Structure formats: C-alpha cells, structure tokens
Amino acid sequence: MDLTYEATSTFAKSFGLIYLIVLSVGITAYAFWPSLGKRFDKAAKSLLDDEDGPCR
C-alpha cells in the first residue's frame, strides 16, 4: 500500500465522518436513556435550590 497524501486524506475523511456519526449517536442515546432521567432532573433542580444566592 502506497502511503500518499491522497490515500491518507481519503482515509482520514471517511474515518472522521464515521467517528463523528458514531459519537453523535452515542451522545444522543446517553442523553435520552430512560434510567438517567432522574439524574438529569436532579442536576437541573440542584441549580435552582441554591439558597445562598449568586456568588459575589
């Protein structure tokens, strides 16, 4: 296999696209996973429960 710029560039472009698609699907699946809903709700509400007020 001849390691030229064109071959390397083609491999990087195709692998990069596949990598980004798999990463996007994984992040979306993690965000919408049913068992993690309570954790996300708790994190969202914890910011609102701060009674000390904003940091000065």
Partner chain sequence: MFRMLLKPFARFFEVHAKAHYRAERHSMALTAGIILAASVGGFIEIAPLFTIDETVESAPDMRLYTPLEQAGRDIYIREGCYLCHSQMIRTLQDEVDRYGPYSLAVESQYDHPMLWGSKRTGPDLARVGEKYSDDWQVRHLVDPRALVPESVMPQYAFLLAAPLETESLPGRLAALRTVGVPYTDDQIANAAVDAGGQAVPDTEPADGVAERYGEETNIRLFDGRRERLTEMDALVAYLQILGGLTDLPAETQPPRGD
The other form holds:
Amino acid sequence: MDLTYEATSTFAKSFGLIYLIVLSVGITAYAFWPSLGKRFDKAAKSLLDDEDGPCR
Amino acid sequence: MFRMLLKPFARFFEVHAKAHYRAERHSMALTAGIILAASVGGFIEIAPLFTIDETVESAPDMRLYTPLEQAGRDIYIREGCYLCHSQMIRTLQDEVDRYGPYSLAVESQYDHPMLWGSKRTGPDLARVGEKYSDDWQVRHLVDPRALVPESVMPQYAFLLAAPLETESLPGRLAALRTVGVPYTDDQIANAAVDAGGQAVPDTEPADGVAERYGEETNIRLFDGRRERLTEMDALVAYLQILGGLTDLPAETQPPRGD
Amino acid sequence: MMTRLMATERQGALILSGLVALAGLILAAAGRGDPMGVHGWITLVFAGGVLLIALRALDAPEPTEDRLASYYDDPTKVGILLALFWAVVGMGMGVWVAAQLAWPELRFDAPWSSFGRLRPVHTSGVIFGFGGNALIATSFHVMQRTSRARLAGHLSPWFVLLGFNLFCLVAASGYLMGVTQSKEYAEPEWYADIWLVIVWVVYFVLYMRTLARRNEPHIYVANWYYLAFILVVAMLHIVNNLAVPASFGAAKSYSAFAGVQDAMTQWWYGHNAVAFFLTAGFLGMLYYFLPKRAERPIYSYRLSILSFWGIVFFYIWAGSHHLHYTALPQWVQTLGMTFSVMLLVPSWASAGNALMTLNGAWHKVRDDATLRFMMLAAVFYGLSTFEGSFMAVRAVNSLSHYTDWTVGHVHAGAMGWVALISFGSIYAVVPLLWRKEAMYSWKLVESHFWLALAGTVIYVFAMWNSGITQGLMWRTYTESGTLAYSFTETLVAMRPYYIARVIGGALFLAGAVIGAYNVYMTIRVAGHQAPQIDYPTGSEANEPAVPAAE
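Form predicted alone already given; the form predicted together with the partner chain follows:
What follows is the entire complex, opening with the chain shown before.
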C-alpha cells in the first residue's frame, strides 16, 4: 500500500473510531464487572483503614 | 441475567483476581494499557501530517533564510518574542483585513521550529516584513515607547551593542540541513561570510550573498551602521523577510475588492 | 538525610554524584564561551554539593532498625520543601512579568530581565518546579501507603528528586541566558532533555518496583494516575524534543519537525502536558488525599476507573484545538474539537466523584481549611475543564484564541486546581511526615485559603474581561466596513485588567509565602506527637508483614 495522505488520513478517521469504541466497551465492562465490585470496594476502603497503620 | 451473560468472559478478569501476589503482572498490564491508550491516538492524528507534502500547496519560488536572517530568527527565539507575537494569520476576515492574506502551510515549511505562537500581546508578525523601514524597526526595538507611547514591549537597546556571533553559523545551517532544509554545501561553507556580507551593500561579500541566495535578497545596512555587524542587524533582517519568503499567498488571495 | 542509608548506599551516592559532577565538567569544558558551559558549572556545583554531603556521612553509624518495617519518607520531606521553594520563586516571577505588562519600566535594561526571558522561568518554575516536586513527593508518599510497602530502593528516590531539581535549575537559569527551544513548556535544550529522560526512566522503574512489593491485591486508582503521568510525560517529552544540535559544544539545537508538523507535535505535547502533568498526576493526589482527609472512601471507585481511561483516551487527541483556523488540515482541527468536548464527560465525572465523596462531610469542609483547599480544587477542576471544552469549539476559539481569555483559563486550572490541591495535600501530609500534632497555625492555613481564593478569582475575572474585550475589539468593524480599532487601541483597553491581574497574582503569591512560612514553623516548633503506627502491613493482618515480592 502506498502511504499517501489520502490513505493515512482515511485510516485515521475510520480506524480511530473503531479503536475508540472497542476500548470504551472494554473499559466499561471492566469497571462494571460484577465480581470485581468487592475488590474495588475494598481498595477504596482500605485507604482509610486506620488499624493497619498509615496516616492520621 | 447480566451475570449469566458475562460468565463465559469472567475468566479474563478472574486470572488477575486470583494471582494476588503476581503483583508485577498487574502493574505491567496497567503500563501496557496506558501506553496503548495514549500513543495510538496521537499517532493516528499526527502521522498523516507527515505525508501532507502532496496535498499542501507548493511554492516553487520559496526561498531559504539567509545566514543573517537565520541568526536573527535564533535571536527572536532567544528573546522569547514568540511569546507575545504570533506568526499565523488565521482564516478569519478580520485577521486578513488587519494583517494580510492568511498564512499557508508552505510558508513555514522550513521553520524548525515553527513560531506560530499562542498569544498576541503584540500584533501578529507573519507579514510584518517591509511594512516598516529598517530605521523604524531599529528605533522601535531600542525604545518602543518613543514610537508607540502605549506600547508595553520590552526595549532591546542592548542588541545594538552586541556584536553578532557568526562562527557557529555553518554548523547551524548544517544542522538545519540535517532536519530537512535544502542548504547547499556552498551556502553552508560561506555562512559566516554571508552573514556579514548581507549587511554591507556594494561590497564583494554582498555580491556573494546575492549569488547564493538570489537577487531578491535584502542587502542593506539594517542597523544603519556599516562598520559593525550586530545582533540588531540580524534581528531586523529577519523581521524584514517575514512573509516575504514566497509570493504565493498574495497571488492566491487577491485583495478584497469593495 | 544520609543516616538512613547503608554504607554501600552512601558509596553509591558518592559514585553517582561523582559521575554527575564529571558530566558537568565535560559540559563546562565542551561549552566554553556558550551558555552550555555555564550549565556545566551549575551541574558541577550541584553534584559537588551532593557529593560533599555523602562524603561527610560516609563513616556515620549505619541504621540499626529493621528498615523494611517503616516507610521511607526522607525524599518526600525534601521534595515538599523544594516544591514550596519553587512555588515562591515561580509565582514571584509570575507577578513580576505580569507587572511588566502593566508598567513596562519594570523591565529595566538587563538582557535577562525582559518578559520574553522571564516568562518561561515563571511557567517552568510553577509547572515543573512547584508542580513537579509536589507530584514526585506525594507520589512517593501515596505509592508507599497504598501499597503498604516501603519504597523499593533508597538511592533511586534521591536520584529522581535531586536529578529532577537539577533539570529545573538548568532550565530556569538557561532561560535567563536565552537558552530556549521556543517550544512552550518544553523550552530546555537537548542536554537538559536527555538528562530528564534518564531521571524519568529511574522514576518509572522505582514506581514499578514499589508497586511490585505491595501487600494489597489491587493497585489503588491514585497510582494509576501517577503512573499515567510518568509514562505519558516520558513519551511526550521524547517525541516533542527530537532535535539536532548545531554543535555538541553549544546549547542551540533545531527541532526535527517544521511548520505544520511541528505545530501539531508541539500542541500534542502542550495539551497533553496539561493532561498528564497538570491533570493526571494531580488527580492521583486528589484520589488519595481527599478521601483520606475527609475520612470517607471515594464516592464511586468504578467511576474513578471509567474517568481514568476516559481521560487517557480522549486527552491525547485534543491538542489540535490549539490550532483552529490555522494552516492545519481541517479534519485534524475537527477531531481535536470533538475530543475536547467529549473530554468533559470524564473530567466532570472526576470532579463530581470528588465532591460526592464530601457529601455528608460538609461540616468538615466548613471547619477544616485543608479539606476546603481540596474541595475548592475539585470545583475549579470542574469549572476549568468545562471552560476548556467550551473554548475548544471552533466558533468560540476564533474569539478566545491569542487573547488573555486563554491565559485566564490556564490560570483557573493552574491556580484554582493544581496549586490548591497541592497546598491541600501538603497541609495534610506535613504534620504526618514530621510527626507533629498539627500544622503550626491553623489560622495561617485559613488565611492562605482565602488569599488563594481571592487571588484566583480576581486573576481569572480580569483575564476573562480583557480577553473577551480584546477579542471583540479585534473583530469590530465600522459601518463603512473597515476595522474599528487599531491594535494599540486594544492594548490601552487592556491596561486596567493587567493591573488587576498583578493584584490577583500578588495575593496568591502572598498565600504561598504564608504557606511556606507555616510549614517551616511546623517543622521547627509545632508540638511533637508520639509516632503513630505508620508502617507497611498486609491489609488483612495487623502485624507488619514482610513485603511479598522481596
């Protein structure tokens, strides 16, 4: 394939969109994956876990 | 229901959850994700611009900066002039009316780096060349408020006293050739002499400049003095060529007739 | 500073600083008669100072306690002090250059004291000096606490911190001598850029190695932001600074890119420096210190993940909105505009997440100025990201671009968001690090807060007014179809706003000075507190655990 401006910019415009959609679906799935919820909660709370030591 | 649907894919995430102490794997995956997410976008957006040559206007009459003009450009950068003066006339009617034909991509084709700017505390300078006389430019740089009382521009009187360093010019032109500016061997070899020659009209070095850079080149005293080559010479020579590297914008955008 | 290092580590420090000093000497020799030579001497003196400290401590007794049972906070402490030093320097420079635009005679006559040379000292001083040091220091703190593990290494944190400050020093002194690449926020020349790459690689390795020791199964989201900051800044820095030096004996170099490609590369860098230096890193700060101070977990952890990836994806495309109506191809401009508008979603998700975290703890916000700093930072983050998306729209940009509106927008973000979250985090962490009961004076924290708020509001309103006024004056036509105002006339109209800006900036600077004084007094005189339990542990267990990846 010749690397013309036409070709690269068309690729940018089409592939860019697909890339974005695929990634957003993946991320949303990860963030809302039911079984991961507990880990997320734990991570958020462990920050404040005072008996384990850290801050304040 | 939702959980049922997702079940077959659960494996992908469970792998991570189980490998609690395979800690590196998590952080490497995160690293890879960030790099992927952040690089692809930029690549897709920028890469096509490097093939742009074929669609951008071509200007056969496009000339190069002479060594003196390039030295002036380097002073313009050194003093941070680009922080208050843009060199990019946008495709808006009021800008075209105020500053002249809008800027074309080809005009900054050889500008390493570009100086389009991001702020106009002072006016745009893309077409300031030959708008004022050399004498006006020198006096204005020495004391801006003597000519424009409302101006907030810093004065640059010290440029008039600073001798221009020319020894490094061949090296600078050679570096510019490395990044794509088509200077010839002859131009590079004579860069230091040509820098001085451009500011002393009607001499042998001046003829050399005209020969190497074309008869159109501005060969003048610039700072008004023949005996010394100063940073003022260089900066004024640069300012006077702004917008004058090619005639294409004026040819393709005839003045608005009322 | 050296007492917690083993003898081998002290020798390592000696060798490293010796090597840097040698590099300085080479630079000084190669660059004789050029500003690069001066930079060589600066490097030599800087590395020589570190070398002396290491030399004097060479025979001091080694630490006896089990080092792995505690966090390593010495680099964090020094980093915070350096951040405050640069804050005062950088903001002071800002007030001076702002004053030059109102009273040009303050330029004086020296070559180094013009607006063009001082302005990058201001921008680099606050962004890299203040912001960068605050980020490095807090990242050391946060990565240890959230991983419940000690820093992976005792020499590398010092190398990162001091190496970065050497870079800042070389950058700032270079601007005064006229050493600049002209690329905004990437002005330092090739040798400083190479040095920063080395420092940054060490930073990344340190971060990864510390994460690898963690005693928590999950990497807390604040670390994601810090990691994105480190990684993407490295990428941006390397690409945008590609250049060919005119000679290896001089500072001057020429960008590998020209014209339209250079413009796109520069603003891809410039905008993502905002995204990954001034946003991602500071969001890491926010996601740790705000929940911690409010003593409430982040409102929605899932939302923080979503907005993280949103920010990483969207920002990278947005740079071309700096080049609307220029010679850049139109489709690239449209792409930049679209992504800039979409960026509002993850940005507001982050700001909203922070504010919702405070929901139910408003009495703390009322009583605790430190938490109020963080709350206000989140509000300004929301405001300035909205403004940013708005200004990225082509029609709005045609008015706002090249005017003070842009300057006002940047400062709403830099003062309102970046500086406030940094000060809030510093006030939260200083008593803890120095084992004090509280800050020296809560009243001073309170007055810093109000000075910062007043300064930001005055500054931003002044710039909105002047920017919009100037933008409108530029495009006003008379009835006969000619331009109504000369450029000089718009300049005259700006003057009152430029004076107001100086006042706003000076108030903000005064706040920073008070903050620095308060921190100094906290270290010197505030009451001691018995060390709390503050050591690395497994999250499940109460006793200190040996880090897993040892």
